[in-house]
Structure formats: C-alpha cells, structure tokens
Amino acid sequence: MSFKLFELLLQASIYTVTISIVSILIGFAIAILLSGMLLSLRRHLVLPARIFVSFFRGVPLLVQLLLIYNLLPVIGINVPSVVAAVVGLSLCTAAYQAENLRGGFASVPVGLVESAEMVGLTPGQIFRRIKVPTALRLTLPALVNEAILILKASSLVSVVGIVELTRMAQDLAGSTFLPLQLFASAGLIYLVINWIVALAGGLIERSLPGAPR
C-alpha cells in the first residue's frame, strides 16, 4: 500500500477525532445537567432525565443517527450532515456519561461533605472543591471508556454521508482492491488514537486532588 493511501486515511482520521471530541465535550455538558436531574428529589426533573437516558441507551446509535438525520429536515431544520452526526453522537454519549456521573456524585462520602461543612465551606465551595473532584476521580475510568467507545462508534456517522476513517478505508478498498491493507491500517490508526486517549485519561486521573501518587 502506498504512502498516499495511508495519508488519505490519516486525513480522514482527523475528521473522526474532531467529530468525536466535539461530541464528547457537548455530551459531557449535557450529562452534568442530566446527572443533577437524576439525583434531584423533584420528580418533574427526574422523570424527563430518566426517559432521555433510557431512550438513548436503549436505541441503537445507528437508528438514532438515521432518526435525527431524517427528522431535522421534517421539522424545518436543515443542517449539514456533520451537524446531524455531532448531535446524534452527543445525545447518545450524554446518556451514558450522565449515568456514570450520577454514580460518581452519589458515591461522594457523606463524611467528607460534613467535614467540609464543619470547616465553614459554602455549598458552592463544597460542590467545586469536594464533590466535583471526587466524583470525577471516581468516574474518570468509566468516562475514558465511554470516550473510546464513541471514537469507535463514530464510524457509524458514515450513514449520514460523513467520510470518516472507516468510510475512507471502504471507499479506497473499493477502488484499489487492497481491503486487507487498508482496513489493517485503519485499525492501527484507531488503536493509536485510543491508546493516546487512555494515556491522557490516566494522566488526568493522577493529577486530580486526592488521587494516589
């Protein structure tokens, strides 16, 4: 396989990484809101969050992408394929991240919070200095796993017309008759990307307050 073909795969992988990172970050912002709603004592907040999480965890991502891609024009919203892909991935990962964060916040030791209250920290300070770092440290491995899953699942966005890494490998394999070399190269690129994500997650986990050194 020529370097030119490998270079085309690398260029497509930039699309894969960009769409995945943007989706994961948007999903994380939505997940924080959802986790707060899930932990709320108010039923009118818990119920919509549970319905959202159940739907996006229960319906295959491929179906979600096709629904969003075909639904938006019907309700008068015409957006590029890449936007529909990001929306689909973001909503899907938000559901999984919300469950991870909910578990993390629920696992913050009560004694830790009570000690912070005794030394005079305000609820806002306790949230920022105690609850968020502790919950993130507890859930970071799960969040990193979710990020890796989204990176791999991003190959599904080709159904809405995005030429990401897997789609590029398919297109090149069809025109060059080198499927083994191209898909092996695509697999190697995915492996390197996910190894970097796992490495970065480990570094972030060790940098959080209270993490073992």
Second form
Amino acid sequence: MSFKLFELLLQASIYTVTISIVSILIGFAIAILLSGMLLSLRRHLVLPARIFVSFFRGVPLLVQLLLIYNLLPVIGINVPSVVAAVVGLSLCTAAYQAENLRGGFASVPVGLVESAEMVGLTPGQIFRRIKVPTALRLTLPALVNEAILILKASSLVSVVGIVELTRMAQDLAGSTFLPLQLFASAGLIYLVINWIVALAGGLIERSLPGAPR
Amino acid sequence: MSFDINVLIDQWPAIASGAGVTIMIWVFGTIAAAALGFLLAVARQYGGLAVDKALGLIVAVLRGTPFLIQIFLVYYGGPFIGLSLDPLLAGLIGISIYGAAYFSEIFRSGFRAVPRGHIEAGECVGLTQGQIVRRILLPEMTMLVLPPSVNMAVILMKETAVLSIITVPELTATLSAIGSQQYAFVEALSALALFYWVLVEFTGRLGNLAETKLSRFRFFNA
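Please give the corresponding structure for the form predicted in complex with the partner chain, as opposed to the form predicted on its own shown earlier.
Zooming out: every chain and molecule, the one shown earlier first.
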C-alpha cells in the first residue's frame, strides 16, 4: 500500500476528530441541562429527561442516525448530512453524559455544600464554585471514556454519506482492491487517536487540584 | 406526514424474519463472546507473562477500534487471506470477537476480586487449577460480573444493527429496505427504534431482577 493512500486516510481522520469533538461539546451542553432536569424535584422536568436518556441509550446509534437523516426531510427540514450526523452523535452522547453528570452531582459531598452555605455563598455561587468543579472532577474519567466511544461511534456516520476515516477506507478499498491493508491502517489510526485521548485524559486528571498522588 | 401501519402489516413475514435474525445473532453472539472472553481471561491469568502481554495487546486493539472497521476487515479483507464468509457468518464471528475483548476484561476484574486466600485454601486442600476455577472462582465472581455482563449484552444487542451495513438480513437492513422501497421511512424506522428500545429496556430489567434474586441467594447462604 502506497503512502499516498495512507495520507488520504490521515486527511479523512481529521473529519472523524472534528465531528467527534463538536458532538462531544454540544452533547456536554445538552447533558448539563438534562442532568439538571434529572436531579430536579419537579416531575414534569424529570420524566421527559428520563425518556430522552432511556431512548438514546436504548436505540442503536445507527438507527438514530437513520431516523434523523431520513425523517428530518419528511417533516420538512432539509439539512446537510454533516448536520444530521452531528445532531445524531450529540443527542446520543448527551444521554450518556447526562447519566454520568447526574452521578457526579449526586456524589458531591453534602458537607461541602453545607459549609459553603454556612460561609454565606448564594445558591448560584455554590453551583458554580462548589458543585460544578467537584462533579467535573468526579466525572472526568467517564468523560474521557465517552470521548473514546464517540470517536469509535463516529465511524457510523459513514452511512449518511460523510467521507470520514471509515468511509474513506471503504471507498479506497473498493477502488484499489486492498481492503485488508486499508481497513487495518484505518484501525491503526483510530487506535492512535484513542490512545492520545486516553493519555491526555490521564494527564488532565493528574494535573487537576485534589488529584491523588 | 402520514402514518400508515398497513405498510408494515403487509410486510410482516419479512419483518418477522429480520427480527428473528437479529435476536439469533444477538443470543449466539453474546454466548460465544462470553465463552471466548472467559477463555481469554483464564489464559491471561494462568498462561504466564508472555501470553498475558500478547493477549492484552489484542484486547487493546479490539477495544480501541470501531466495530464497523473490524467487521469490514473480516468481511471484505477475509477473502484476501482465503477466508470467504457469507455476511451472516462474518457478522456472528465479528460480534463474538468484539464482545470477547470486553467480556475478558469483565472476567479479569471478577478474578481479581476473589480473595487470594480462598484460592490458596483451595490449593491447600489439593484442588487442581481447573477445579479452583470451577468451584471457587466462578461461583464467587458471578455476582460481581453479572451487572457488567448484562450491560455488555445490551451493547451487543445494539451493535447487531451495524451488521446491516455488510448486508446481513437482520431487522435494521429489512426495515430500512422497506422504508426506502415503499417510501415509508416514518413507519419502518419508528418500528425499528421501538423494537430495539423495548428489547434493550427489557434486558436491563431482566438483569436487575437476576441481580436481586442472586443477592438474596447469596444472603441466605452466607
């Protein structure tokens, strides 16, 4: 296999990484909202969030992508396939991240919140200065894990016609008759990307204040 | 936007067959993955350092690459090393190997959680390694590996949808074909999502039930 082919794969992997990062970030924003709903005491907030999380965790991502890609035009919304892909990945990861965040917020020690109340912080300040940093510290490993899962799951957006790493390998395999080499190379690139993410996650974890030595 | 359930009713034999294939791949794939994963874990535990390192590398590769890439390697790459498989068999093999990597990690953490003293006690009374695995390791770690195993079974259920890409005639392939042929995406894809949703929720509930039952069993035997 020539280096030219490998270079094409590397270029396509930029799409994989970009789509994954954008989806993780959008998913995180939705997840914060969802975890707030899940932890609220109002039933009309909890129930929709529960259904959302249950649906997006219970249906295969491929089916979610097919639904979004095929149904949006039916109800009159025409979006480019890249938007459909990002929406699908974001909603899916939001459901998983919401569960993680809910767990993180639920395990913020009560004493920490109480002492913040004692020194006179407002509920808003307690949320921003105490709850969010503590919960993030607790959910960071899960977030890194989720990033790796999304990087791998992004291979599925090839079905809605986006030429990311997997689709590029597939197209090149079709035209060069080198499927073994191309798919193995694509796998290697995924492996290296995920390894970098895991390494970076570990570094951030150790550099945060309060990290175990 | 209209919803015409008759499109699905007319096609019920094809849909039933697709659902059957999905469940068949899931059940056999999960059993094979668990069995293979258990063997992997045992080999890493008792096979010495070299075996442990080599198998650890394979597990890391399987866990670090997308399932779709693995399936493409087996299905499209296989013929180039003289391994021509029909889609269904390629899918079954793919899902078993993919699942085995995760199951082996589940079993390994299960092994580690069994107190060292219990195994030493087994060795002292003269049990063989095989007997120690069957009589001490397995029963003691069942409670520990059950929740992550149910979780893994659910993940594999959802991964079966990916096999539609290599034209395995399972439910996702069947219903998306009906959707595009009859232009009935709404009906076909909603039915598809509902099928997986119900099955995944059902499996999760079943797992919780098994956990409760087993913990009671353990309590009375303690």
